[in-house]
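Presented as structure tokens, the chain that follows is alone, the form predicted on its own.
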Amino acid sequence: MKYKTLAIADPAKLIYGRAPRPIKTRRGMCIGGGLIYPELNFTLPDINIRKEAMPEIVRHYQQIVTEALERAAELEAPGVMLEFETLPPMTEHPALGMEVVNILLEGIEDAHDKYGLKAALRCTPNDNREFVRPPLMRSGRYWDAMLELFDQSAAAGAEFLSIESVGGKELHDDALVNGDLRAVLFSLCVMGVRDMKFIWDHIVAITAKHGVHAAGDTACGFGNTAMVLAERKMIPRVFAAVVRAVTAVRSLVAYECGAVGPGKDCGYENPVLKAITGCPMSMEGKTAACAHLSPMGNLAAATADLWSNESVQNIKLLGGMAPTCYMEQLVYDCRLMNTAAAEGEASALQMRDWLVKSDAGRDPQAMILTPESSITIAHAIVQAPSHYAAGIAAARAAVKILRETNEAGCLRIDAREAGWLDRMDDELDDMPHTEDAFIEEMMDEVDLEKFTPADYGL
């Protein structure tokens, strides 16, 4: 489907807890539906994952999930999300993978038993793809081992599939590292538009096989690429965040092909998507520090229906193994936008943007996600007749949003930045003006070595 108007479109209707498409679980968790909720996000610490050691991998998981849920218990949380975003040799050997579905599956089911918790299960299988040069996007031992794990998953009880999926990487790095705005357009909003239709097309069919959800991708290999770049001062601030802006042009395509939500925790583009799908979100931002830093640790949950925390370790912490801290730390800022909400509207509004206000003014990248930046990007992705048109829609709203808030004194920008607004205002004025056109000047441009065009039907 074509999105041609807006979900929410009042600014002040976009907040968290709440979305007009909500989604609910097996066990009565209704995501999107009033409440926030956690969503715990964890990996092993440092392991050679190998079939000899699976005895060891079983041990972490399982101390995991049990640790984690007795604690959530313990806070009364009122249901949790657990995200298992599988390593590189889990997705190659779906066997593996599925060993640990089946231990967090269980641990699910122990603690409702025990504690009457509600929870659910996000799988998400890492995408392979790229690991032979050039990436094989559309067939290959590493596709057929990521679908059949895809398949198993939601067919065991995982709830929610999702992918942090990479069409579009092999160009898109040096864009980032070079400012090339034309390559971040080519990288997101032609090679990535593709790829996402093919890959979510296949998704769908089989969360429709097994009646479960299709949760959404996230541009975390793109945006979120960019904001450790920025973080580490390697490309300007402002140019990451008009890049964040065009990400959102490429993760709505998941919603175009049937994904309901709720959109995985890495995608800092999901109040966009939110703003034009009306699907439930979830968010990452302070609490995601363990994974890395971000200049949005307290907006990021301004919108979120789930709050997460990105992957964080099972190591010994002093207050116990961290993937349980975490848990508490999540729990206690649920609680705490909760109580808020339930104390009426304005008091809801009033936490929302207390979270915004906190972050908006001080980076970019931070003011281009606010309720009412997210709603005037999303307006003109939605207004655009193509994916190309949208990107390039997207990069015009986002230059225009920094402009006029740095030009008003509410947005901090470095002096050495303020020409990029100009820089990147030439570039979208110089973009062909059909897809086709583009396509045809990028095409001798790029270094064909580096994907297979056919791939992604070029």
Contents of the next structure:
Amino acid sequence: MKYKTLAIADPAKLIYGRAPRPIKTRRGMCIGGGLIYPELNFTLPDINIRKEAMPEIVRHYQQIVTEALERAAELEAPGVMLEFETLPPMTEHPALGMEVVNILLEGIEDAHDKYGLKAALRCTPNDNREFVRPPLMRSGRYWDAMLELFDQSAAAGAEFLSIESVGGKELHDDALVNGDLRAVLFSLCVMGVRDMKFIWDHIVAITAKHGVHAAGDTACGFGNTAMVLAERKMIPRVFAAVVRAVTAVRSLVAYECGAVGPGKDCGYENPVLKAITGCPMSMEGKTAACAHLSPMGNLAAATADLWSNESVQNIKLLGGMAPTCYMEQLVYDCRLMNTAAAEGEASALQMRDWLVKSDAGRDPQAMILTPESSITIAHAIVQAPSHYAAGIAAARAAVKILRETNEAGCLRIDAREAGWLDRMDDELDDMPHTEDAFIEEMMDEVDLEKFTPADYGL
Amino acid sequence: MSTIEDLKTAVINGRRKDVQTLVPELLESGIEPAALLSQALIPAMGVVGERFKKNEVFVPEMLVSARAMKEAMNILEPKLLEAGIRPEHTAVIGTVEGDLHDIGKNLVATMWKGAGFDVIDLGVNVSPARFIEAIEEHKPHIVGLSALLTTTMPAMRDTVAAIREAGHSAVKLLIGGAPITQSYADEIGADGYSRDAASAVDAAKAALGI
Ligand code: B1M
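Next up, the form predicted in complex with the partner chain. The previous block was the form predicted on its own.
All chains and molecules follow, beginning with the one already shown.
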């Protein structure tokens, strides 16, 4: 464990737009330096992505970047991050991905020339390693193509590199639908942590080579899958909330390997990571309802340094093309928060607290991501001697927060979920003392056809 | 003496150990394997499915019941086969080519199994050729296609077209997934659509006219 203390230990300092380790972009945005900026993410409508369709695909991305940045400039956005989260064939065939990267970079340059708009590009290739089953985690054509796209996009001018990596997910989906916290801990803190170390050492080497930023990972496939399942009433919300706390341990590894942020939008665990690392973070919430529903649309903004819409198709809405409409919404969200901050610390805190209070008592996941709870969980993580112990400590801290806030009448927990807190406590009590003992036990229990232990150094 | 009702209750409550003792006991008392299936197991999963539909139980609780049913089936299946009894309906299911999302598809498969269908799950990233191969091998009554990405919806369309072009006009094609709608199903010539796992059994039965 690299981090032994917190970069932000005082909840009053865990606030939007400010991070102890801000990042400057080439065009002069300072992320985490006082302002919150919009981060726009976009995707294609239904199109079969293949070579022949590239002219149409190119037209979509050209339209997205031109119209959305024009609107950002008209609304006087102080700066904009564009995230190009590729679609799987664009990483599988880096030449396709690079065609889009170049269009977006040109669009960014044009908007700077025409309007003086400060914008930067985050490139997020797909982690396609699981296209083969069991996944090939450390070699093979999917691994090679992913590294190639990272390398080429950084060389072309993408300033930030991110990924939603999937190491450990082979067992995690089943762990979720079975409500099995032990298996969650194994997937995230044993398998996930090992894979993160492997993948992020490679990404950081690429960013160092090109002088760009390693911006961080997210446990999207873990924490957000849990959150969406809970939103659909398929698994208990308290369980999804505890899973979220544990995801912070996995995502932290990117920063331990040298990532500097801004952490990726769909990492709802990012407030915990901001408290530990001091790096700026992107978040998504109410303005990402175009992509998925969440129980903390306001609260997510409270500690964000970039504010994202997560993903929207390039389709026509009444106001204009959807990415342009979402750019407008993001710019207005950020403008309001920046206006509050410009009036001084007290106003910024007031704004933050309204964002927090409007959600926190209504949902367990929201409650464990308030600034106070995030710092409690962050503390539990940095005090632990290993990632394994940190996972257990984060889960325990989350269960405790849920129990106490519920008992104090600050958090509503559905009656049929109450028993799950005891169930999770029991599971945590039964966890072996050492990681080695845990691994030994789990190797007898897990389905070894689903993953290759050697790919995790197991 | 134990009854069929006891077995049904044990499956509803996911009590695998009880199922392991009840099934042999009931068989020994002279009850036919087919009766245990049709009077205890399938109705039990029907009750659980209803509770799930009404948000009275979570998926983990539903899966505990599904595993209890599987426990019973492990004992019953060889006996049913011996007696020449096969499930009335066979289904093949998979997530279309290019798409790796499978949680929703797995839930649909679980619900279909609970309804007594013999389900062959082809997994994720399934090519049209693989679907056709499976249709020719298993002769299913129904084929379920799942897609979660807008960019794999065309693969769903291609799969439906390829299955029909290969001459499999009788097999019922049911589709689903977050971006899928009834009108998309109509547009690509699928026989049915369901918006969630809970209604996938009804949709399959409607497509099969049962
Ligand atoms: C046969 O008959 C039937 C009948 C009914 C059927 C049916 C078949 N199939 C489903 N149903 C229906 O019944 C089910 C049960 O009620 C329901 O199934 P669902 O699957 O809808 O519901 C599940 C029970 C719970 N829902 C889910 O499991 C999906 C949730 C969301 C958040 C989601 C998840 C979890 C994941 N993802 Co993905 N993911 C999203 C999803 C957001 C959303 N709004 O859906 C979506 C679909 N993903 C998206 C993306 C972009 C991606 N994902 C990807 C990966 C993943 C994870 C692996 C991390 C994970 C999948 C885990 C898994 N094993 O399935 C990548 C693609 C991988 C690939 N090649 O497929 C990646 C490309 C991300 C990336 N940059 O790498 C977006 C799609 C955008 C688009 N253009 O369409 C997305 C909307 C998220 C977003 N907001 O951006 C019904 O739809």
